[in-house]
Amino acid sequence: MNSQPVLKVENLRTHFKLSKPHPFAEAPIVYALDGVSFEIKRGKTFGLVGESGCGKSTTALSVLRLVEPTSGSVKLKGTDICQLTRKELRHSRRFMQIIFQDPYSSMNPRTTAGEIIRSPLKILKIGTPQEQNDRVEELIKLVGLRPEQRNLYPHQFSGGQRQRICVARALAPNPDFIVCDEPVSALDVAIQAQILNLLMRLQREFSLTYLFISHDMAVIQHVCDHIAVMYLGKIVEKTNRRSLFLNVKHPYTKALLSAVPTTDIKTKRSSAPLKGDVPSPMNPPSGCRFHTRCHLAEACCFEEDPRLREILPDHWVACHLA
């Protein structure tokens, strides 16, 4: 059952054309995603990690076609959703959902919690009104809220409770695949642990498949089975959780890991700190996109874009020096 991937992304590109600065100029293009490929098997969690602006959220939105990809394919249970018509895509929405980063801004403040959870069922026309009502009651209990709280409004909940509502809403149509777009970054540390444990428990109970996006390496290590490190619209390292944290290969990944706070000096990973800022995705560097900040860069890094290659079993790296 786990042999076939629920989601398979191949060579996904998403470019945004901006307004012309003046009538005779060419429209600038933002190369937000530039050839991203990965797959996720049923019941597993695939993590995307990297600095802000590296393309993590664009990947999530492109996979769900909330943003139209420029090219590539996104196969959900074998069906390429990039080729679906609007009507066909609407039907497929019930199999893929998303949990957003900020629970408050992703909810209608004038709608009760019960109606927020019910909304996917109404939009997708799933079940009768009574069946929808029963489903809402079931989900409220499932995510750890009290039945009477279905009549409260978003401002009457804490941040963690709001995220529980968002989790319940994502589960409402009984999806196979859920995108978790930094679902705990807006929460206190103690509440983060509760939400992460809730997501992991629901995954075990319902064989859910997650695409988990975060900039926090500790969170990624806790919840993900496989991890991809992104930099400026490309995947630079991709492997399983154990191999990434014990046998890291890419200098960018090493820099990210060295930035994780630790009280144990002996386990502190030695790595040159990142210098400078992420280059503009409108004008990415030639060759390896990381060479402008890499302390190991050689002549080949300035000229040739490294391809993602398997240097160890199930460990892929895009680096000339790995």
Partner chain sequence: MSNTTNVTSMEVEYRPDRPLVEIWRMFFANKAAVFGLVLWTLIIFTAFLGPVIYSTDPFDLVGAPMEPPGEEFLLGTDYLGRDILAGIIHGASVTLAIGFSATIFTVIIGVTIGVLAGYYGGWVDTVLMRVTEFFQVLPALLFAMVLVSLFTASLYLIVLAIAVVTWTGIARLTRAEFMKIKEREFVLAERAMGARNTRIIWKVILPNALPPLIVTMALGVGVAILFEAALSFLGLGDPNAYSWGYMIGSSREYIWDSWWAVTFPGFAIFLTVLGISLIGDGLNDALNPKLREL
Contents of the next structure:
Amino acid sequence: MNSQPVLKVENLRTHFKLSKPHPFAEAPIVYALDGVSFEIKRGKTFGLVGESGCGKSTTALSVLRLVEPTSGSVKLKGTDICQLTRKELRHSRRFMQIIFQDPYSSMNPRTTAGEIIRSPLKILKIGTPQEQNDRVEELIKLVGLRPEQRNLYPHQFSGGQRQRICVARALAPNPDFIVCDEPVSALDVAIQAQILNLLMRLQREFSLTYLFISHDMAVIQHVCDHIAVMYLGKIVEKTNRRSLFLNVKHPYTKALLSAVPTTDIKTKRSSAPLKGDVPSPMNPPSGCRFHTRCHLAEACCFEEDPRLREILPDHWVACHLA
Amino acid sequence: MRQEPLLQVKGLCVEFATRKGNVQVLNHLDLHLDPGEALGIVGESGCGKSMMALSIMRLIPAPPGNISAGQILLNNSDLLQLNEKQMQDVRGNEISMIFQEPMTSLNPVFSIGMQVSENIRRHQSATRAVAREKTIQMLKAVGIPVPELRIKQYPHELSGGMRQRVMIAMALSCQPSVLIADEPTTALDVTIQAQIFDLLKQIQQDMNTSIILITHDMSVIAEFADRVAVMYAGSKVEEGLVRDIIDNPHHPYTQGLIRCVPFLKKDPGTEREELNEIPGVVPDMRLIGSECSFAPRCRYVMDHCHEKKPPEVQIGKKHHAFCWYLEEGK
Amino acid sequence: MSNTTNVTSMEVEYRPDRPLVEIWRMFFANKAAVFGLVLWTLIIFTAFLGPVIYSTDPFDLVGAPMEPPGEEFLLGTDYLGRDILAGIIHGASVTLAIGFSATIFTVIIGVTIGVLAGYYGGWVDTVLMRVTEFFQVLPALLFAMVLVSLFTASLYLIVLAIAVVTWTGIARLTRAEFMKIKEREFVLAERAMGARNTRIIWKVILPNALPPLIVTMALGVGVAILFEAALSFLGLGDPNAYSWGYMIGSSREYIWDSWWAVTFPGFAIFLTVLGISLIGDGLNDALNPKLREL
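Next up, the form predicted together with its partner chain. The previous block was the form predicted alone.
Let us now look at the entire complex, which starts with that chain.
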């Protein structure tokens, strides 16, 4: 592929300082995101998958600078987002938008659907009021709602319809890049398919670039072109869609895959693939961060942090044993 | 060898009074649960599956809710005839329930040991020491490491998976014969979800507890339940053994529910595919009259679907559905 | 099947909800609140039209001192022979003006400080909250007395003194609401769209924080009226403004000889504060969306 990536993230780190337990103590640091790199080409979807606390949502917010990254760079169409002043950052927001997990809580309950969809245009001062109005009308139809529904309030919609409003809002300023932060996790399975299809249809139509975040391997498999698996703030495996499922290498990815419930009764798994919980990102394990739950762990895993290596073409894994 | 069912729901109707009129959230629902069985209830939000669970527990907020007809028989005695005091002895003792969000269902100001042993002491006149012993035993049984130390901890000090384990321990502390799990893993990660289902399965076997699992996800049902009832807009549309339903769904809604689950392929190929979807949204319960409530979203819809409630169609042993299309095709 | 725009006929047919209409409906369902509203309508009517209809100047000595209520003076006269009824009618506007203007000042100070502390947090919050606590621990009435007695008592000064001692409640409430609402996801969504702080504060968070603030404001009017009455009773009121509090204050020494001179203005204050409290409670229920849902 020769096209320039729309988004290029390099060595992104986000650490949160917590308040000190007493005045003379070191402030505890949460290593939420610890050196993550990836790039996304135009019209493609890059998936981040992992359990809660793995840093995937922090990545979403850091890429948009909704939380300030500690170090690293995020280049959107060549401009480093991390270097922008606040004013420049506000202007560049029209090129990057976000869809949140819970559509209900991400909408101001006191405004109508129409106002919600219009708000980015108003904030970014795009178009005259008449043009904004027409755009809202167009977007409402585009996401599969009826024009008269623009005067309703968020609580009058069903979950799926609410997420449609959020999609329309994200689309309003005609962005290149949209972060989808678990866009279907709060929805019923029966509605998930509608929203995923809508997102894919819009992507084709407007050659949108998505950063798609989910904990659900099956959803990720369906919508993403490239996928990175995250564990405790780091990427442990990164490759294209086909290779990830055909040649899965990292033991954590394997565990995630086999934990997915399936309607295919013949492949019923025998027992839970992983024991225990994710360790605290405040005090991540030494060496390979996964060694506390890995059934393959050897002596070297306790000491040395494995680097992300390309072991197959375009297939990167951070594991000593892969 | 026909076993007597442990729990039977017969013709259950639940109404909610709203300003815009009465809403029938459950419409002549029939269900039964055999001893030691795991029954799955599946449906979209608003289909009445949680209402059914709350009705069995007699926890429907009344008013505005009201159980207007039907029977709920536990070992052949009707729970709807009990007074509140008798019902309190049933709850937590014979029927227990665990909820979706383990953080909000635990009281944040008491230690978990306190909360579990409290429950034991309420239903069984045990001394403090005995209850504490039992609590430790229960926590160990649900896979909480070093329960002797954990009982002093507070809910916020535990992870989501651990909290759900505590909830299960609390629900099981009096060896209930029925455990109702309302979306017990929706708030949890998949690897933790797998652990919780393993735990529930083990409990089902070891204690011979019957479990009612409520979820919106067909793949969870496939993973866990023995038998499944599919609900839509307050009515049951299909019921059968999980294997029959998954391999051979008859009702158009069930077919849609199964097909729209994105399932994991070994080789996904390089091109993305569109998912199957059930078009439209769940209907407003207020507008459901005497027609098949799925008709507006159904692709096999026929004229009399809009006129009369669909009849029960027997498909196989223990497998039936409610549908005009199937009735015609017989 | 790929057509996602399929909309079914059974879908909910909502008419666009008009929140204001809903709030009024809830409010009018509450009998006590309606009673409060009736009281207040009467009081405001008295304040505006009373002086036109009953034009006797309250400061005029129109009759014999300490005339009991009767034919000539419906509510009697005070120790100087001033008409009590005239005082009640003319005092209504003064009392209401004090109540409202003090509340406006209270809200301006309290909301500003609460917004800054709650939205920005950090050291801004720490500093402003220490200041708020300083004002909270001061005995309010005593502090107001000091303020008023340091300068010559005028209506403006009294209003200001009331605001200075009562703004802390509004500030704390605003701060708490802002801290709660700013964590909600739609605020993050606004930031993701490039919204400035000013928009987020005034157009996004504040409208969501309004219901409890409106209720507190309503109750604040009552508090201000009581405060003015207390100051006047202690002889610290504006002697040129004929408020109900002034009436009580000036006649307090003669309470055993002319009970009516104190009782009627007292009763007027009682009804006014009762009315606004009932309205406040009614609003509290009406503005609570959870109660409005069904």
